[in-house]
Each structure stands twice: as C-alpha cells, then as structure tokens.
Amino acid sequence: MSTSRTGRVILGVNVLVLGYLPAAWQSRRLHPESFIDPAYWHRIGRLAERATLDAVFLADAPALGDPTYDANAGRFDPTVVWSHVAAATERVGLIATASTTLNDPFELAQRFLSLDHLSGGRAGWNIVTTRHGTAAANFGLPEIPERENRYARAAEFVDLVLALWDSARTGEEVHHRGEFFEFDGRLRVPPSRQGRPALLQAGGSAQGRALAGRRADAVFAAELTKEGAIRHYNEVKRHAVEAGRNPDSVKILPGLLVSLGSTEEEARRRSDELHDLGPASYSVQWLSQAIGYDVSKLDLDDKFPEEVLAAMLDPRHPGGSIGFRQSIHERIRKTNPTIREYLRETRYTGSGHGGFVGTPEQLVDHIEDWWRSGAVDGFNLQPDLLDDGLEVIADEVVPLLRKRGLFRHEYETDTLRGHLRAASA
C-alpha cells in the first residue's frame, strides 16, 4: 500500500431501497410501505448529506423485479425519487440509472437536465444498456437486443444526449443522422449550475469500459479482489488517455456491500441473522441470474464445473452481467471453493460486488488500503439494512475517515461534478 497518494476518498451510497439483503424489510424501524413513503426518502437523503457523502445512487426498474433473487422487487422511478429528495437536501449528489436500450434520447436528455437544473447541479446519469428480457415487453420490444447491438446504440444515444445538453447551453439546433436515431431540433431546458448532468457508467464489458474512458465522469464498478480492481482501474484510465482526456477525469467507484458491528463477531452475527431471515434459496437464485446459469441444477458440494467457469468469461455468453461474471470468476479461481462454500463465504465477501463484514475501523482500513493501492477512487457503499447502516456510516465511518485525512469535514463544492473533481485536489 502506497502512502503517497494525495486528495481524498469519494464516498457514495447505493440506495437499494431498504437494503441489499431480502430480509431488510423486516426491520422494526420500517413499516410495510416504507419504500413508497415520502418521509423515508427524505430521511435517507438527509442522512447522506449529514455524512457529507458525495452522492446517493439509485438503480432503475424498467420491469417488476423477481423476488426470488431481487431483495427489492418494487421500485419508484429514480429521477422522480431524487426530485423529491432534492427538495429536502442542498449538497449531496443525486445519481439515477436509466437505460439507453429502453429510453428515448430526447426525453431522457430533457428529464435529466430538468433534475440537474432544479437540484442546483447535483444530478448524475448512470448509463446502462439493460440485459433483462422481462423489461423488453414493457417497451414494445419482442426481446432485448444482443450485447453488441445494445452497446452500439448506447454509444450513439450518449453522443446525441450530450449534443442536446450542449444545445441547451448554446441555443444551436442539433441535426443528427445515425444508425439508430434521426433528430432535428434542440433542448429548451436551461443549462444547470454544473452545465449538464455528470455521467456514470456501470457495465464491466470491454465496450462498457471503453465508453467510460471516452465519456464518463465515474464508473460504478463490480470488484471482488483488489488485484482485479487495480487491473480494471488502469484499463479505464488508459481508455481515457486514448480518448484525449486526463485519466483523473474518470473516477472508479466499486460497489461494496457492508454489514457493520461494534466487533467483528457482532457484525458477522448481524449478517448471519439477516441472511437467515431471508429465503434459503435466495443466494442460489441470485448467483444463477448473475452468471446466467441455473446453479440449482448442480450438486452444491461439488466444485464449479469448468464449463460453467469458462462461460463466465465468454463475452458471447448471453446470461448475467459481464462485470459481475468476471468478478465472481476471479473470486472462485482464487479460493477454489465448493458451490456451498462459495455461497456461504459470499455472506462476508460479497458476490458480484465486493462485501465487507466487520467494525467501522476495519472498514476504514479496507477503504484506505484499496484507495492507496490505486484500485479505486472511492466506494459506493451498500448497507445490508439501509436505515440503520447509513446512520453508522454517518456517525462512525465518516468521522474515522476524517481523522485519517481521507475525507472532508464539510462540503467544499456545490455540484456533483464539483465533488468528484475536488477529490483529486
């Protein structure tokens, strides 16, 4: 671990509605309608701002989720939720996910620039291409397009949205003729305090990392090992240089699932109790959708078959997220567990996104180690149970980071892009 790195850690929280574990809804601090309670969302936004976090982050929900592997199967539209939270906060960034496969570029450009303007320049767009076939019918499509086609459309979609946001600033009309879109006109929403929304990219494919290097302000990555994280960090930074950008202009922010306690034993007990409150089949179903293979067909006391491991790295394999498959493959190769052992260890190490179970002090050690090692620019934390987990982050984790000089004491900038850039100062 290097001790010479300057600047500070970037810290966000991935708001998985009630928490990343399926038993989160059983918390006595919540009620059955917490996820649609306006007061719940104000509380989350205010807690994040009390911690001076850089941003809160929400996934999109183009289709009803499958509760066999989705801890929060029902969701609001993220831009509507953040518009509501924007009215109760002043500084925290507001990042919403939206698909380039299922949206219209003009409508998306108008919606996000409106949120950015009304929030005072705090909006970010997390760019995804959507791989779930269940969403296709909701948008009049017979099926989700193949990956190559989705990323080709995404590249043109992003270019057109950026041109439209520029048109809001310059007043000049856009005349676009491409493979997927034709457009003549301009956006009539005023430019925001930060000019336009910040761009984030969440895909782990080669095309996704190239797009991030060319366009993104930050990447929401999936990393299970520090070695893999360093490799992918350098890959995206190299793409940025090849695109003529400063490599520091794109920040790398992996998700990190966290269960915290006053001792490591207490944190493990909390994680075990929350896991045991959920359906026994949940971890098998989650892993199945993540790697695109029905794990329930395998003997859980066997090692992962070689053909299943090989498919995880095959970009032609149709199932799951490439980023999740790569990180899961690397973890399995590193520890060579049986399937049952792997499912058990994911309670503590994460699956897809990395996991952490321990004390706030140990979490700060982990954050500092990865940041000083050049594996990350920060993390997008994902508490097991959001309501009380975010309180611990605000009241214990952030103060410890400040003591080590790794995090600011007060907000120093007003906009999301300002927060990201100031971390390098």
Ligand SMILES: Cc1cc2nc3c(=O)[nH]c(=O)nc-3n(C[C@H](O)[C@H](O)[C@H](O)COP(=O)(O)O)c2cc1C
Given for the second form:
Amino acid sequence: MSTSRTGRVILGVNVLVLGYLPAAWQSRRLHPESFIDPAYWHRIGRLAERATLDAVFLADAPALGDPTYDANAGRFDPTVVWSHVAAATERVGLIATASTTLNDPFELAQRFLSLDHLSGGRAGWNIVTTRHGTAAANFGLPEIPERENRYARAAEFVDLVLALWDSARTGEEVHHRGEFFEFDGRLRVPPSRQGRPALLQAGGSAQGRALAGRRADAVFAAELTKEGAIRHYNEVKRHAVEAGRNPDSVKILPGLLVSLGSTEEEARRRSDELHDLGPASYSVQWLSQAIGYDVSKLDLDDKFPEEVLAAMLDPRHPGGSIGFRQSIHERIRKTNPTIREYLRETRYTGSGHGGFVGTPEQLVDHIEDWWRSGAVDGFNLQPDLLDDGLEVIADEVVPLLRKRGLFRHEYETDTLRGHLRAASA
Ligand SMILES: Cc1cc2nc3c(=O)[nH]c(=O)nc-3n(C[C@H](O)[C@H](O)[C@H](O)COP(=O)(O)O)c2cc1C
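Please supply the coordinates for the form predicted together with the ligand, as a counterpart to the form predicted on its own shown previously.
First the chain shown before, then all remaining chains and molecules of the complex.
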C-alpha cells in the first residue's frame, strides 16, 4: 500500500432505487412506491450534496426488470429524475446511464446537454451497450446484437455525440458517414458550463476497457478482488496513454455494496435481515443471470464445475456482462468455495460488485487500502438501503475520510468534470 499517494478519493452513490436487495421497501422509512414520490429523489440528492459527494448515479436498461434477480424491477428514466433533482441541488454531480445500442446519438446528445444546462454543468452520461434481450424487444429488435457489434456501434455513437457537443461550441455543422450512422446538422443547444457532460463507461470486457481508455472521464467497474481491480485500473490507464491522454484523466470507480452498523455484528445482522426478508432464491437467480448459467441446476454443496468457470472467461459466451463474470470468476478462484459457501460469503463481500459489511471506520480502512494500493480512484457506493444507509455515509463515513485527509471538506468546484479533476494530486 503506497502511503505517498496524494490527491483524494472520489465518492459517488449508485442509487439502486430503494436499495440493492429486494426487501429494501420493507425498511421502516420506505414502501414499494417510494421511488414514485418526487420528494424521495429530492431527499437523496440533498443528502448526497450534504455529504459533498462527487455524484449521484442511476443505472438503466430500458425494460421492466426481472424481479427474480432485479431488486428494483420498476425504474424511472434517469435523465428525468436528475432533471428534477437538479432543481433541488447545486453541486452534486448527476450521472445517468443510457445505452448506445438502444438510443439515437442526436437525441441522446441533445438530452444530456439539456440536462447539463439545467444542472449548471453537473451532468454525466454513463455509457453502456446493454445485453438484456428484454430491452431489445422494447425497440423492435429480434435479439440484442452480439458484443463485438454493440461495442463497434458504441465507439461510433460516442464519437458522434462528442462531435455534436463540439458543434454546440463551434457552431459548425457535423457531417458524419459511418458504419452505423449518417448525420448532417448540429445541435440547437449552446455549450454548457462544463463544456459538455462528463462521460463514464460501464462494461468490463476488453472492448469496454478500450472504449473507456479512449473516451471516458471515469469508469464504473465491478471488482470483487483487489488484484482484479488493479489489473482493470492499469489496463484502462494504458489505453488512455495509447490514445494520447493523461492516464489521470480517466478515474476508476468500482461499485461497492455497503451495509453499515455501529459494530460488525450489528452490520451483519442488518445484512442478514435484509437478505432473509427477500426471496430465498434471489441470490441464486442473481448469480445465474450474472454468469449466464442456471446455477439452480447445480448441487449447491458442490464446487463450481470447471466448464462453468471456463465459460465465465470466454468472450464468446453470450450470458451476462464480462465485467461482472470476470469479477465473480476471480473471487471463486481465490477462495474455491462450494456454491452454497460462495452465496453465503458474498452476502458480506458482494457478488459481481464488491461488498462491505462492517462499521464506518472499517469501511474507511477498506477505501483507503484500495485507493493507496492503486486499485481505485474512488468508489460508487451502493447503500443497502436508501436513504438511511446514505445518511450513515454522510454523517459517519465522510467525516472519517476527511479526518484522514482523503476527502473534501467542501466542494472546490461547481461542475461534475471539475469535481473529478479536483481529486487529482
Ligand atoms: C459495473 C457495470 C454496470 C453496468 N450497468 C449497466 C446498466 O445500467 N445498463 C445496462 O444496460 N448495462 C449495464 N452493464 C452491462 C454492460 O454495459 C453491457 O450490458 C455490456 O454488453 C456488457 O458489458 P461487458 O460485457 O463489456 O462487461 C453494466 C456492466 C457493468 C460491468
């Protein structure tokens, strides 16, 4: 661990609607339709801003989720939610996920630059290519295109959106002729306070890491082991250098599921309660969709079969996101558990995304260790429950990070891209 690292940690919060487990709505302050209440979103934005977090973040896959593994099957459009929250906040970044497979570059460029203006330069676009066949059906596609094609489209899509945002600055028309898009024209929106929205990227395959290195300001990653995180970190920074960029201009921010308590036992009890209140099959279903294999067909007291582990690393394997598959594979190889042991352990360590169950002090130790080890530039925290889980982050975790000189005491800038840059030494 390098004690000499300077700069500070970047912290976002990935608002998994009510929380990352299906029983979140049963907590004392929530109910199944809390996410429909506009005041709920204002509360989340203001809480994150009180904690001087860099950003709030929303995932998106334009389809009704499958409740057997999606804790929050119903969701709002992320850019609409953040437009509402922009009016109630002044500094916190507002990052919305949108797919390059299921959107149009002109419409997306206009939508995100509009949000950037309405928020005073705080918008971020999390670039995904979406692998869900259900989402494809909503757009008249017989199936979701295979990964190579999705990322080729994503690369052209992002370059066209950047050219459109640039046309807002130069006033010049864009004339684009590519494999996926033809375009002549320009945006009707002037450049925003931060010039253009920040770009994030989520998808840990080789193609995803290359796209991130070439274009992203930050990466939303999935890392279960520090070794895997360091490899991902170095690979994206290398792609950035090859693209002629300063490697520090792309920040690596893995998700981190957090369940906190005043003691480790209390945190574990909280995590167990939330897991046990949900359907018993949930973690098996979630794992099955993440690795693209029906785990319920296996004997849970056996180890993971070699062919299942091999498929997780095979880019041709259609199921799941490679980002999550690789992270899960690393973890299994490291601890060699039976399936049941894996499901039990990962209650406290996360499955797909890293997880943390413990006290605020222990969480800060974990954040500092991974940051000083060069595994991350920060984390996209995913509280087990919104909003009381976010309150503990604001009231206990952030003050401890500040005491160690690892986090801001107040916002140094008023744009999202400014916040990301301010974290550098
Ligand atoms: C950390 C992480 C977050 C993701 N979030 C989303 C999301 O919100 N919406 C979506 O459609 N895909 C999401 N994906 C999946 C990928 O963007 C996309 O489906 C891609 O095809 C699979 O990525 P990969 O194979 O490059 O890992 C996410 C992937 C990762 C690793």
